[in-house]
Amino acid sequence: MEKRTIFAASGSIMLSMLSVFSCTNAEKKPIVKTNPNIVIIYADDLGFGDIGVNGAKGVKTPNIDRLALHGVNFTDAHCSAATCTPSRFSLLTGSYGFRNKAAVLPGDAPLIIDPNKGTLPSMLQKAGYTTGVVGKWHLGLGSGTVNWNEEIKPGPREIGFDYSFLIPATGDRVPCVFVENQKVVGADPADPITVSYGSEIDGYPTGTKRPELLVVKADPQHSNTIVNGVSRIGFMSGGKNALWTDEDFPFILTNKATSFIDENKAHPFFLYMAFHDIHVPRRPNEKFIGSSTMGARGDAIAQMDWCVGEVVKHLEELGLAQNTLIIFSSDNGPVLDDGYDDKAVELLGDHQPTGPFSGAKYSILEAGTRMPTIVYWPEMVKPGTSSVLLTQVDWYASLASLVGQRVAPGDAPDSENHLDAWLGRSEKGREYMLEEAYTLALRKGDWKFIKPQTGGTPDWMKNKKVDSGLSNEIQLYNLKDDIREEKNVAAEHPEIVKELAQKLESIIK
């Protein structure tokens, strides 16, 4: 591990942040167990340069910044792609999402992954985990066309988590209802539930034909149904007593995940949260509005790290904390521009999300993919920053590994044991890292390899200004020296492109 830190903040910061994060209870004797309580915090859309330890500027992020600083700092971790279905399709399946078509799923789509595959949480069962899953889900809920009004199977029970409170897909599609345990919290037989991602149905009034009731605007694919003054894709009827509130996100959520908590202190769990924040639409609560210069989205950035430290917090307070793995990062890179018009691009200032890095969400480009990543175990991980290559699709594999439990055949295809390099013990990563966007990308050490797309930056890409890396043309960059993949040098090193290039065929075949 580099005892250097690449991408942080200044010495004095993180002095300071010593002296005000102290950890609480610390005289508290741990609660000690053979296996130790696994908690992965997952953000929504949140940059690699969205959080102090990285540079952030006009926010402040002391909770996970904490975890920075007495944990491991990634500075080359990844999530498998730059969308948020097929990231969080691989983090709990082990495999590639294109093997499964995995792309950004509508809010009634089925569930993606197989029931009769192991997962990430069905493997820690066997371990003796009991797993829990709070926040957002979007990949899929039931096997064909989901009745919202009884129990939806197959879900999160059948793929290995004991309990589930989930938001169905994101916060900008319909329905806007949680589901606790697989059924619709709220739900009334007598005002039943319909929602609609084709022709449009009669109930709760458009964003297109009602503006006025909009507490934000939308663009045109975000117009359908307003609920709580923000439209939505998609349209809904019924569950009237079942609708969310958007700024109550971050209680509920952190209230349901700390509940699971208390419920299963007694013995090891898992538990997968995955935040909203700071997906759109960024409706923070009234306790975060002003508490940074970039209006929403930086407001929801310091909501989100609230909610780190509040799961924290209850750790330490239970004494469960020195036997906790705690892994943060983030499904995807940043976004600014994403449907709604709350002042992102504007209020942006100096901050910038992606780091020094190109691209963002949608982009084969390192800022699609390239994420936070903090890996925190008190005494059992040497404080530090890395830069080892590594990927989310790996946490099953080494999590495996650190339980004890072995992978059976056909699960997790694509998995690797990298378990040393995830708690800082070892400078070897991967030696061939995929990441996806529209089209595949090949890394090898500094090396990338950007498959041809035939077609080019779609439209839609271009509207929200995202550099998409894509190009009919075969692209080869060398990160250590141009680390914003300005430089093609495909035609200077063939024999590298032949490399990777066939690689890239092989993991695909």
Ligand code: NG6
Given for the second form:
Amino acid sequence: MEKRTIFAASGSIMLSMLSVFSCTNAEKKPIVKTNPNIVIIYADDLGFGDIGVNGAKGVKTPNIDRLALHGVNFTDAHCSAATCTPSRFSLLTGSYGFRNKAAVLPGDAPLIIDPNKGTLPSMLQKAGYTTGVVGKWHLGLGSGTVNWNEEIKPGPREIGFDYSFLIPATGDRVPCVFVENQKVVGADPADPITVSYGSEIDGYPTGTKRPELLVVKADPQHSNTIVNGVSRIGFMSGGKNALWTDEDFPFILTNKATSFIDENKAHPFFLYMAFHDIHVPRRPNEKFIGSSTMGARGDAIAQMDWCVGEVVKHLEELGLAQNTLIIFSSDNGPVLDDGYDDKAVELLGDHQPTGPFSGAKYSILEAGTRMPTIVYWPEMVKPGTSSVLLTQVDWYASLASLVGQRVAPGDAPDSENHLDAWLGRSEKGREYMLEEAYTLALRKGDWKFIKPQTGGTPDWMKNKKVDSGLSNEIQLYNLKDDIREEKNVAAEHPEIVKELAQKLESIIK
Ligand code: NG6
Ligand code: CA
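Would you mind giving the form predicted together with the named molecule, to go alongside the form predicted alone above?
In what comes next, the whole complex appears, and the chain from above leads the way.
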């Protein structure tokens, strides 16, 4: 096994820093079923070490830190996969991404969530919640080929969101337009939108042909359609008045979120606020430029932290904060160079996006899925840190338990109720916890089994300098004294390998 070198060094310092916080349990007062408002604040590609309380250097995150210091800060909570689409799929369906072959989707992909099955938002609707999603979607839209010039169905509404305001896929993919309640904002019948992920169409200039129009250099994959001086993946024509300006994202998304809160303050609401930050292209607003020492990536973290502060401040001003459960987390681990020359590598300094862990976005190693995770609910949660083993696939069943809903048979097949652990009231989390990233891994306590993957690390990951953790061999690590997954002990512990391999196969079936 190769030595883990990326973002290496002061792992142990960071871990000991984490343990400075006391690990207190909330008093065992009963969870009152008052149907609190629920707000999931979901960052994109934010690493464990990218927030102040987890040791960030070079950028300050006072608003997120405040949630952590007055809430529960988790040190072993995971998204379900090391990329966006499968993590978000699991979050909303309580089902592992691999069951649906969920992988990073192109911007014109059909909706991958089955409207005939229960989802997190539809379950909350049944409990009387008004539900809304604001921000990055990346779960596909429509059923066949999307027509961006008419109402797009099925979409968020068909899977349980009363309101939606979306970046349809990612910031680095066409179409570069917002979709509100399933219609492109600013669509103009006289200037219809066409999108292609196949052959080039006669549309906006591309980075390949017109590099002089670019404000940031990109790799070949990101060198198609230029919008706002940034080249993206995919080709697009039309919709000139609908095109977004990346630098406006923080204000537009925050305003949509606070408006949704205003409109629904009188009854329980669920808001899934999914930032574009800190995904590429990182084009922070000028208000945030220079607010970190790390260039665009750090400034995007500061920008995202500001948005968090605005949403929390808004809840406080409306007198809703006490009875609002806020969950803050991210969809996959961090990556520095993800296609644009934004100097994230060069300006990193001694900041460690992954915290003490090995791997990154795309990787099966811990940094791929171990997420900054904070649960904040002043009324019910007693501040502290928790090292309980948890996964976001469980938010469905855990929140169902909170609002008194039964998970219908066949719905959320992989979701377990760990509400007490999420609220910092129990040390008991997952017995087995699955991680996805081009292969599967299974955690049990400190043990981690990684399923062999034919071919090992593909070239594209090597080019991104991502330590994939993929190997043709069986891997077993004991994170207790090998947090960086450097010492494969599979040969020494055949019985553990057998147990975890069998358990994993039974979960797959
Ligand atoms: C990759 C993109 C990357 C990012 C990712 C999805 C390359 C060269 N390009 O295909 O930039 O868009 O997909 O990221 O790897 S995610 O956070 O939505 O999963
Ligand atoms: Ca992501």
